[in-house]
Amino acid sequence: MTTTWQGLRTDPRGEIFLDPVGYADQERWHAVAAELRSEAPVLRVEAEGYTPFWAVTRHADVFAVSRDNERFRNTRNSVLGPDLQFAFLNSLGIEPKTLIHMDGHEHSAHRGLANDWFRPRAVARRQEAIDAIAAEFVATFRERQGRCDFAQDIAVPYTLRVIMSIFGVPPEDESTMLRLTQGVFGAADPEYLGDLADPVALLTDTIGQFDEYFAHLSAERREHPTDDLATVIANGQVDGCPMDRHATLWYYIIVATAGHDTTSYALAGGVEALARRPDQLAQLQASPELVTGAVDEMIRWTSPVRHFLRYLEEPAELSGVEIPAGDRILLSYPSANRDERMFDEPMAFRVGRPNANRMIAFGGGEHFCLGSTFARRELRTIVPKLMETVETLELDGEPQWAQANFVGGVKHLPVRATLR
């Protein structure tokens, strides 16, 4: 079956949030997100195959929603999606469950199990290994004499092997760990169908993958636990009670999914920016005191989280826009996150930007991104290395974006660099 976006029956501006397509066509979609962040803040989208959604553009509505976590809750089905898919994955008896899919009790019950992993002290133990995992980068980045596809060649496997040391996947299972994720997020980008013409299909066979492989580590890790996160879900409870297969499947996906993807696309997005901009690379190179503003500022640009949805349990007002109970809501981090109410010329990137920890991309209130502090500090030990190597930085070529109204950014960005 396919899943491609059909049209629209209202405003066709609501198309951005709905067309992969238009995604990899960032100036063109920054630019309608800006007409509707003035003149249709909260717009009621009707697009052929979906259930009817308000789209919320602005910063303060954005933040609103994410910390009223009573009126707005996020249910199952919280990632836009055509209607029809969603009934085929319920067909096969794939129903995802991860923390994003859940509320109350069950999320902060389900959330606890590996909160203790992602808390800052903790982090911040992993420093040395994560030190060592981006200095291994950088070195291949010199080998390369600075010219690569910086995308494909440093930031995704640096992110992938710092988020599977921390699993406990080992190396040489690595690559599977990347087409797998790829085959998540990266569903309705053409580059990743390969051999499957649908999405559905890559969707669907992606997770059976993911069951597979999952079942067995879990299996292993219960059997000879380690020092590592597989072994917490894998041997994890939940009120008094071990998880199933299902749960215990899509927790895993979630944390290799989520940790992985959207602090590669952050990276590779934000080098993109300082390889366009040699006046703000010479700020950072100068001041590298700047890089855990530059870091917040790279997410702020890039947003590679563009929606979730939300659910209304009773009628709610945002930009003077009455929305009745049982409505659905889709956040736009992206706009957002270049909202001219917030940030003073939000279509300029500043390694130097006084209030970047104002963006939104982790969310906010219940559902704050668990690993936030996680993609924080692999960024902020990354690209000091990174201005220490270069001494200048420009396009080798035209970066691509992916095609993908969920998670999406830079996937392939060819850089050249004068070495230091």
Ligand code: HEM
The other form holds:
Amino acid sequence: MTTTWQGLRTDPRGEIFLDPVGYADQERWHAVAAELRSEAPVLRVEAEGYTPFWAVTRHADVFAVSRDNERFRNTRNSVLGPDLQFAFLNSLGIEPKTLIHMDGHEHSAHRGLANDWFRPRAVARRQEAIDAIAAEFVATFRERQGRCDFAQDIAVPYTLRVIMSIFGVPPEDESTMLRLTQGVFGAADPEYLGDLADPVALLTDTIGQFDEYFAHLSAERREHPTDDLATVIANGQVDGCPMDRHATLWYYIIVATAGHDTTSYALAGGVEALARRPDQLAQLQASPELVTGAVDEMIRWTSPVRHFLRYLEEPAELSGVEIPAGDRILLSYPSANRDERMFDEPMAFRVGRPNANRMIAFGGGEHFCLGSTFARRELRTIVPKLMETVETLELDGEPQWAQANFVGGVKHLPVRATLR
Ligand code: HEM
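Form predicted alone already given; the form predicted together with protoporphyrin IX containing FE follows:
Now the complete complex, all chains and molecules, led by this one.
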């Protein structure tokens, strides 16, 4: 089965949205995206094996489309992949159906189930637990004398532990959750493929394993409800009816997967940015009150979610380009977050950026990231602790990037710090 794109029939620059490897070269990727924002901000991309799409790269357009959930719909495939891959998943009856794939009432009714757990006040009640988990990983960093693979040793297990602690997955199962998440998000990365033949094999295998794990968890939480998110999902009713197995499975999958890879890429990428810029590190150490903006700057800078798709209900015009009804749009968050129309010197990483909170890495409108408050709080908790711990911080080798065109970032980050 063809699982990668086989060449472009349109402007070759459209490749940056498809090529999982291309994202690893951030300098080149952002140079091409900047060119597109200025010359072709709404670019039609036709690639062999893919339904054509329009790549939208300016902040104002990504914002406008995200907020208009009536004209720009989510239903159907919300993530870019080869058409054959979706046909194959559909034929097996395991096509994705998460909050991201729903619209209107169906979406709000499903989102309502978990919403209370993600409200700012509910997240604030978790502060003590998040503090304790952050302290544990900062202690690990100290034990290693500040020399480690920050992505794998700190960022990944920290963010995983926080989300799993509200989800209700016990610590001994965290490595399973991690492996399965990488199976969903990192399907194109050779490091995650292992013995499997191709990304589709990895994806179907992963979904099967998730199904098995969550069927078991669900049955247990129905019999013995506890105070965790898994119990809410297992017993959740939508419009007065229990969710079926397919809907329950995908609810679990989105909550289990969306919450840690994204946040850990933001944290690891933020730490990489600081390690490369001693002046920014010193500024954040000297002015801890900058942390709120600095964390938003880390999320703007890394934009771990590379895209989502929307479908046009009726013809629309964006940046002067007419797009016909039925077509699909790719919202490029990394590009929007470096738009010079919104951010002054967007290619500079600045912990004191005054409008970092205008970043659009969490999307917008009705699908605005459910876990944004959690993600921000996780980073706002650990970053100051790290700043108090390190005197200096530098790279201890070349960072390695995940090969993924959906969710990605720095996956290996060798660092060396002197400690206070
Ligand atoms: C830095 C970290 C994160 C980033 C960059 C991020 C990004 C995003 C984006 C771009 C969307 C789609 C928004 C749209 O379509 O307009 C989204 C949706 C979502 N995110 Fe996050 N996310 C992060 C962390 C989290 C966390 C910690 C959770 C917790 C479980 C989470 C759960 C979700 C869910 C459930 C949705 C679907 C919402 C819906 O469709 O109604 N995310 N996220």
